[in-house]
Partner chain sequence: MAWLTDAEAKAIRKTDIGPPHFGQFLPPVLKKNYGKWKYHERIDGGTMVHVGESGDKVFTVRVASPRILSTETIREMLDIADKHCDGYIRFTTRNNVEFMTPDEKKVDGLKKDLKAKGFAIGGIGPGISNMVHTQGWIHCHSACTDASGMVKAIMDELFPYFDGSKTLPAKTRLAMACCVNMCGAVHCSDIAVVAVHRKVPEINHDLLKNMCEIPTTIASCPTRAISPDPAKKSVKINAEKCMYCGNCFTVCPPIDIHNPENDGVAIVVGGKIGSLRTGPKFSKLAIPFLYNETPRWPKVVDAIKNILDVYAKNARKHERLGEWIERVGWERFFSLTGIEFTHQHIDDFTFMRDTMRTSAAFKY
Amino acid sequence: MSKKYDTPLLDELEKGPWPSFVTEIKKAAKKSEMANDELGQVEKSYRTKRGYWKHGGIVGVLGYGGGVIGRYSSLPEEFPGVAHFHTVRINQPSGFYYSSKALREICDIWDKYGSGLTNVHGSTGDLVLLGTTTSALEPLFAEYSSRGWDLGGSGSAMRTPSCCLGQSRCEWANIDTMEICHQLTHKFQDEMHRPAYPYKFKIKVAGCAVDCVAAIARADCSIIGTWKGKIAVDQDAVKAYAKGGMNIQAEIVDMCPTRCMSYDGNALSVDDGECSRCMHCISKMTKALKPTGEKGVSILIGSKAPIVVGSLLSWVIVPFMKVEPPYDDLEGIIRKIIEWWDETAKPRERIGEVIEIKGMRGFLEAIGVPPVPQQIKEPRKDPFFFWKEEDLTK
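Chain structure (the form predicted together with the partner chain), given for this chain on its own:
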């Protein structure tokens, strides 16, 4: 395609060391009229300071209620190439690993049916293909699915689960995040593709409390790897860190939130019973410190962005649970959690909001989890609490 628009404002965003999205759109525009008109419309937005997209519409592949987000330009006559500019969400493989063969094939199909623009990856984790037409959706889906790729979730459904890279390349991972994510994704295919929930539901799996996938802030169900045993200390490695210039007293011992460590200038010791497993010392002295003993997950529930009555971080519900392939126990508790939410929520209420409205007790009882102090930062402050008949006879 030849150049169609002058883009003096966007051209300013091709200067500087950081890679430019404008260059990417221009690259795609060499082959795609859609990308060309995208460039023109975005330049107009930079001029007028407003977007020109309509609300999502009713598009998708037959039988599915998600995976495609309808997008239409509000200026289809001015920018006909983006009259339809739908998004396709391709469910990413766990850990975002690809072979060049597989990713090239994804690109080839996309060039055939779409704008050639992508997000690798979108916020939830899907490989996002930006910009195609309604008539391309069925053949596009047939090509991807016949080659082993499926659509991710959208709408009032289970959203595409995602995870950190876990044990594939990280010594801190207490659990096999990628396998858990893969198995859960396969167990919830129906719930991902056919929106039957009150609202979205996200699952993210992190290998440890460093939480590189932001599970605790971004998932309705945050699964975070943890351990129960001691921290093994390699004293030779400790000495090497000290020799390398680390101030172990200031950087490690004094920054420990529970003050469970001590250092005599020679050896580092941990009062393991008092360790809260925050990962500070382990992440800073990874050669010297290693969690041992039983490994498992903490399950936290409820996080979401602020829209609309405030953001939530996930709450600890199950402090520790052992998990093993094929992760049926984990699936079981997640299904119980979702069942309670599905029965209880009004439309567009996330699970964290529903627990806040209905109370934690009903939720815990429904999923069969007892109250334990690990779930709270502090007990309630007011004297206005509910009693059930059964409590009175205890």
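Having seen the form predicted together with the partner chain, could you now give me the structure of the form predicted alone?
For this one, just the chain is written down, with no partner chains and no other molecules.
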């Protein structure tokens, strides 16, 4: 083991009430040269207010273009343990379910080839392994793949689909999120492992509009469980909520985004034709309200975090779509969406940015989806309408 580093600045990050990444690095540093030198380099970064990680070249495993993010130290002589510090992404199971045996297996292999540091999970999904060398990548991947694990997506590729735990534990889930995620992961294997897109494309599946995976804010394609029928109301349960101290007018009715609910102090009424299925009322009054009728999905497109331009939230593209295993119809519309984006986008443009630039009309025509009111984000800002001849002759 190389010298033990004094880390007065990093030590400050251990003094708060929350778990600290510094504590975890120190634990790993007791038996890992790589983690020990990482402590030294990060402390130096805090002291000099400069970053010393650099990217250079492409690293990976044979046959895969994604799943490994190359990272190197720009101070390899001073911190030789992190001269290479590559990140490896492991494709997570649907719903992020792991057995203790599986976690031990992942960690035992990682201790053998890497720093011992992990990130559970990255914002896309993927269990992230932080810090290994180029020479260790092939044997590392061989051991993981022999036990049934695969690499996740990285780069300008399909990123690893992720989902909430859905019907396995949640009473609000309208769809089998885990099976949809599992099927789409297998259908898009080539697109995940061999980057060929203008930029990244993320799919997230949420069982309802509560959206515990934050798909509406973070996914290029959000698949949200919904329903077609009415909201069933148990008036006795409504009275029990009121008796228990809930202010139904303020907490439920006034919070409804479409103002489709009313309450007279005794009974709660719902105008189902105006309901947008946002799930606010159902999540607050689970014992009194529940969805009924046919279940399916809403498909939304275009959210992203701010990088080149500002952040975007998703548009509704398909308000309701019936889905059943093996989800070929869902795969089909996603492939049409990607084909238009792949042909239209410039490098490093996400699909939401392209739709904002090119317009919703051309996008909908390309993917064969008719325009509906739910696709409109806001009213037009100008009075001009442009018609094609075929629009007037239909």
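Rigid core (definition): largest C-alpha set, two forms, superposition within 1.5 Å. Residue numbers count along the first chain shown, from 1. Please read all numbers here as calculations on a predicted model, not as lab measurements.
(message) Once both forms sit on the same rigid core, is the C-alpha displacement of residue 180 at or above 2 Å between the two forms?
(response) Where the cores coincide, residue 180 shows only a C-alpha shift between the two forms that is less than 2 Å.
(request) Spell out whether the Cα of residue 266 moves at least 2 Å between the two forms when the two forms are superposed on their rigid core. (result) The answer is yes; the displacement is at least 2 Å.
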